[in-house]
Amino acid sequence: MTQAITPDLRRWIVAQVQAGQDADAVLQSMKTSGWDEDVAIEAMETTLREHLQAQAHARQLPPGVPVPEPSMGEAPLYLDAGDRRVTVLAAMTAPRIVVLGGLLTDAECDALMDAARPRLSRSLTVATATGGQEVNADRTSQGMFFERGESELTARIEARIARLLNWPVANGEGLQVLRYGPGTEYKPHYDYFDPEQPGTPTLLARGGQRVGTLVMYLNEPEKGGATTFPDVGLSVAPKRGNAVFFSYERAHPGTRTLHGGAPVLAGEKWIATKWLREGEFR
């Protein structure tokens, strides 16, 4: 018998999420009540997406845009990244966050760190007042950028990311590699460009708004260094070869994509970050 996604079911899903239930708990409750898992997942995804759009419209937020995202429609355990099968370790719908296992090999992690090490310097942040870059006390790492497709290694990883996230290679910035030593961090921030800032038109001219972020962990610090999402109480441990992806369909705090790199308490943390743009990054 076909199970129908009724208005009553949609209202119940919204009420559960507003009451603080996470997506896994809501899904399990539906399955326990007899709902087919595929129908339950579809109901949750469509209901929450429509609810967020309605909330955004009511609050007069800017319209949402298409964003990169893995193919999560059937709650897969694994995702096809072309040359590699990647594990889905955890997923959240609102905000859209996916924790991925085994995105990079140990050899790829080592090669990225080795290639980046001689080019590291104090990390900069976007200067939204001018469209340039600046030193920011909130970000105390060292970093560098590879050009897109700079080497066989970076081109291979970029192609894997494009396949995994269903987003063109050309719409991605070059890989950025960052090293965090003891005591260094990146305080909570948003990755999109603030439309109210005077330098934002200059930043958008290179490929449009940022719409997604992928953080890949290249090593494991002895202690600390998690990627945190304060708005939803999520903390992702920096496990070598794993990654966390999140996307944001509008440049607004309502996306709940506030995130940061917690202080490294012992050892050092290396990550590679990939930012995805609306259009071709130039």
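Everything quoted here is computed from the prediction, not taken from an experiment. Basically, rigid core = biggest C-alpha set you can superpose within 1.5 Å across the two forms. Positions refer to the first chain, counted from 1. First, how it differs from the form predicted in complex with ligand PD2.
Once the cores line up, the CA of Gln16 ends up 2 angstroms or more apart between these two forms. For Glu69, the Cα coordinates differ by under 2 angstroms between these two forms after the core has been superposed.
After superposing the rigid core, the Cα of Leu234 is displaced by less than 2 Å between these two forms.
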The other form holds:
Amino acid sequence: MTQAITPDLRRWIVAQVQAGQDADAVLQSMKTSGWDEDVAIEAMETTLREHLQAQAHARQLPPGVPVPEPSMGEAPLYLDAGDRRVTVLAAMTAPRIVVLGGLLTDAECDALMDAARPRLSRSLTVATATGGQEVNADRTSQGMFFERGESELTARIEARIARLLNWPVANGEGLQVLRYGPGTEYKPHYDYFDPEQPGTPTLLARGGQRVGTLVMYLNEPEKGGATTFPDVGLSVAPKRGNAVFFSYERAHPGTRTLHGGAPVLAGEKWIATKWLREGEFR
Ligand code: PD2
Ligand code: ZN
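Please could you give me the other form, the form predicted in complex with ligand PD2, since above is the form predicted alone?
In what comes next, the whole complex appears, and the chain from above leads the way.
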């Protein structure tokens, strides 16, 4: 009979060592409970090696920073966004993701699309090598940026977001509107700036890292176009007026905030994105 090195066994081994047992004592206990010596040694070696690697990895992570966060302390059904009451539809803690209902009115969605439409062009993404902008095959939408506070409409929405997420208006980039046609998508990516890229210092000069993202759905595609979080198997339906918020306290994949815009299969998808910075965005 082969003896399996189960997750329970691994946890038990780590717990013994953390409690101060030396390796020989742990091995002896395993043998006493019927483990074959070779299997027991193998289980201890692999478990402790992986445990030490994970610990080292965790210690090398840069420290986390404060991030935007809705007031979820008392598990509310609704959040006060100043001029509007927003519904909490779903929430996840790690990664921090909150799905929000009724953030924008239909009239606000229409007004944003109308104001953006004549200014759309092929979406650019940040060119990480230089800190400039470039056309990117992973992002086949059309887009535009509003200036922060550009109109009464954008200022009103920005104030609402600031209240909802407890984050200063001044720390937000201008709203970006994106339009996806049939067949277009936004391949999975992280919204923070990759610390390894040479262009990142230039990007950080304007308000520091991105620490949170709010994607607001302005219309409804007929099929497809969900916002997906592949690391946690989550898919958020693009329902008009609703939004998905997520935050990331360090620029690291360990945040599991990889996310993408799934291909639009029929119809068009329009969104407005608010990216939130650590500091004042100028
Ligand atoms: O359109 C989306 O759902 C989407 C997906 C991933 C938007 C963004 N990222 C973004 O604007 O950052
Ligand atoms: Zn994104």
